[in-house]
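The data below hold one chain only, encoded as structure tokens and taken in the form predicted on its own.
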Amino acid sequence: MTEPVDLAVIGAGPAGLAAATTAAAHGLTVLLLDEQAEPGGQVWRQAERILGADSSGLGKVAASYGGAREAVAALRQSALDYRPGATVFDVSPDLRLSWLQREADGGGTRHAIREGAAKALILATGAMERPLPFPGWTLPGVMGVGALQTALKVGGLRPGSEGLVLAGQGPLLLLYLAQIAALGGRAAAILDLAPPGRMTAAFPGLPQAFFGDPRTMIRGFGLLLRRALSGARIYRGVTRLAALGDESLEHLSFESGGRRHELPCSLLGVHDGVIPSTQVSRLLGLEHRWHDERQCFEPLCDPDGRSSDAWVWIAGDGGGVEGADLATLRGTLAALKAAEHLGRLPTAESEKAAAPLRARRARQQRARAFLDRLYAPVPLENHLTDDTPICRCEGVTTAAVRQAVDQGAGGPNRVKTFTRCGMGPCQGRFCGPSLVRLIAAETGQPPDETGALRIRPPLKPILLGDYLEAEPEL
């Protein structure tokens, strides 16, 4: 086992990088664990390679990497213990961590089970795309827009101009559309799944949002303009979406403008915003609350990210989605308060450094409040049918969940017992959020009462072969 450190940070995205380097700069011993091979997380994926790319190629994607260069440079100059390729599969309440470490071994890769302990913990596990179940969403050829963006950043893969359709709403969808356009790609059609009237409902908050964070708002309006000029046909108020095909996606069926439409399609990118990744915070038994507007559970934290456990902080989108700019700020705040709690930073100095960060966050949150209203989650009933799979791994349908509820399963864990929903390799990541919303709708209970799926280790599926071949560090 490695020597105990003052602070462990899980995740090397914008929040995790800021937290780890800030803590190290204040004299803490820091262990930074991240599953990816390079720093940057999902938002700044492959940051070093993309920032160094030629402006005629993937370098065009770097426009959305504001702050990444400085964050990664700070990491490389820091004395902290950075472990890329680390899949964390267990964290105990006494902050003992277990992870599977991927390491280069000649021309191949070996795996080692590593263990460590920390006095304090910062979770910077980020967010995941909100699942949006609809008929055919499990067909090959149907992907999340986030997955398409990953393929773009990692492999330079962009779809051809024919056959790509984007369905959904939200900033990430607009950003991806702009990124592929910069590289010569385009979408044939865009299916806007937002119900009519969203802009009207959100409009009263626009002035505050603009004055709170004008840069984000101007960037957003620019992305909307690029969508309008993209050449893609836009269908608005889309409902009853279905992906159809024998062995893979061949065409789409949906309603828009009061009539049924059919479109040929070989690749569908779907997006309905992002939600916090709460697997680790759930495993630790931290308190969570249901956010009605965002339709998801979020860990209960104070303004500096401190959770219901006095030794655990949550930084960035894992504590409530606010975007990359605020993730960096929140990572810094969490590190300052952790350093204070560990006795390495006087309270007066911590407060002096934290005050302007809190004020800036409060201003920028006005834009996030506007975006939350504008891109409120798509109602499940707009697309669900009885035979739509809720749990992809176990093939559990909407009808099966409703039947379990009718038979007395009043919460996700009881439905799991009745149906196996949530027992597959994803361990409830993809079905859990939709399952909670569906049960709440069926029972009429608020999600805080129905609860969420219990999380147990291992957090990520680990191959038995990895255990057998691993070299434990004890």
Given for the second form:
Amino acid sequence: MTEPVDLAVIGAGPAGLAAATTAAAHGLTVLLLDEQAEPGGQVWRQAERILGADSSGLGKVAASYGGAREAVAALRQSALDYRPGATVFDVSPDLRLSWLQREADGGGTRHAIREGAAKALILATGAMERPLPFPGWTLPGVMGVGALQTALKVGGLRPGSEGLVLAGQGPLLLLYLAQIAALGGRAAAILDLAPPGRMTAAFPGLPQAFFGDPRTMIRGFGLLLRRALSGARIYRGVTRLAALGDESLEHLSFESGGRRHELPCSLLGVHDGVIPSTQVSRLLGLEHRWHDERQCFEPLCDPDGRSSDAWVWIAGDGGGVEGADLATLRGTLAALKAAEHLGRLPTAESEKAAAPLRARRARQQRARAFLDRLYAPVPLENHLTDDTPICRCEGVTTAAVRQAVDQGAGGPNRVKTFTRCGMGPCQGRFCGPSLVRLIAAETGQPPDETGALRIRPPLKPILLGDYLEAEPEL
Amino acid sequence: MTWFVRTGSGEAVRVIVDGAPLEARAGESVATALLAAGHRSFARNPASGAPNGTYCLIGQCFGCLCTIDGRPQSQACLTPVAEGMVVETGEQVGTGDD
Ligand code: FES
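Complement to the form predicted on its own: the form predicted in complex with the partner chain:
Below: every chain and molecule of the assembly, starting with the one above.
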């Protein structure tokens, strides 16, 4: 078996890049595993290509890549062991990692199971869009706004002609709208799913938010202005959204202003903010806490990102969504503390470097608190019907989940046994978050009591053939 | 209605989709290459029989599963295109601009 590296980092987005390069700069041996083929994570997706792109074309998207150039350059100059195309499918409590390694092999692609071990671990697995189930959300043509943005960054795809409608709320939706506008695209309509009164509720926090993070706030208001000027028809306070079509999306139906509306639509982008990806932190059995305002579980961490396991840190949005700017800072902070814990950086030095980072983070979090309130999650009951599938993989409906709860399934794992909700290939990534909220609504129990879906290895389905070809590292 | 249009530019990469050649762009995923070509769904859901939707494009929803270079159940959104790559979809939905 190989000697364990000092530090393994999972995820090469802003947090993971900062963590890995900071740790390597302090002399730690670092293994950086990332599922993508290129560094940057989701927010800096294809960073090297986008930053190198023509400023009249996709280069226009580069405006949201602040910090990416430096982060990727640091990676390329570092001697750390960076493995793109690595899908981590198991991490044991003693920090042995197993992953499926995808590599180019002549004209084709080869997959091999690899293993490694580490003394300390930083999880920088980022976030995913909060699932927002409504009738028809499984139809082809209904996609997350984050997915549409990924298609833009990865393949230069922007929606054609008049078919696009955006539904939801939050900064990412506004950013995407501005990005496609810069490339000659537009949305025909925007369905604002925020219940009325949100701005009034969030307003008292506005001065603090501006004081804490003026750049983010000014950027945000700029995007709101661009939405107003985008030419898209805006429907407010939308409820009872449904996507309709035979084999793929053809039209939408919804209520707004006390009336029912129908719109032709071939592509719908849905967005209700982002939540931490907790597959690995759950697999490791780390403690999590329900965040009531954000309506999601977050791993319990100290201000430096250290989890309930003394050798595991969580950096970036995976430890609670705070955005890309702070992800870089949180990655650096976690790496400093890991280096200290490994006895490679004197406490006095790590504290000296950490103190200003903590202070900046606390200041910028004030803007986050404002955004949390302004974009509080869309209530599930605004759109759910009895036959809406909660679980995309297995088609388990709201009614089936409610029935299971009525019959005594008091938590997600019992509901899973009763209904198969969470048993499909996505392993609960898409149904888990809604399931927890639904059970809380039905039982009146706080999610901290009812718990979350148990996560078991493999985190992603592995084929038998992969095991047969397994080549553990020597 | 046109589904997606391409912007920007990039090096061309040829892949084979269900036996037919398809020009993709270097660095993109199999999923975006298929979406660009008008494939709305890459397979049917075994539980419901309904067409899958590519909801997330970041490897979370498993709505993009297809067979890539003979490997079944591959996540098309996580697989970069490569010259000569062979992709097999299940029953297709809405192929081409309609
Ligand atoms: S589209 Fe969601 S996993 Fe590929």
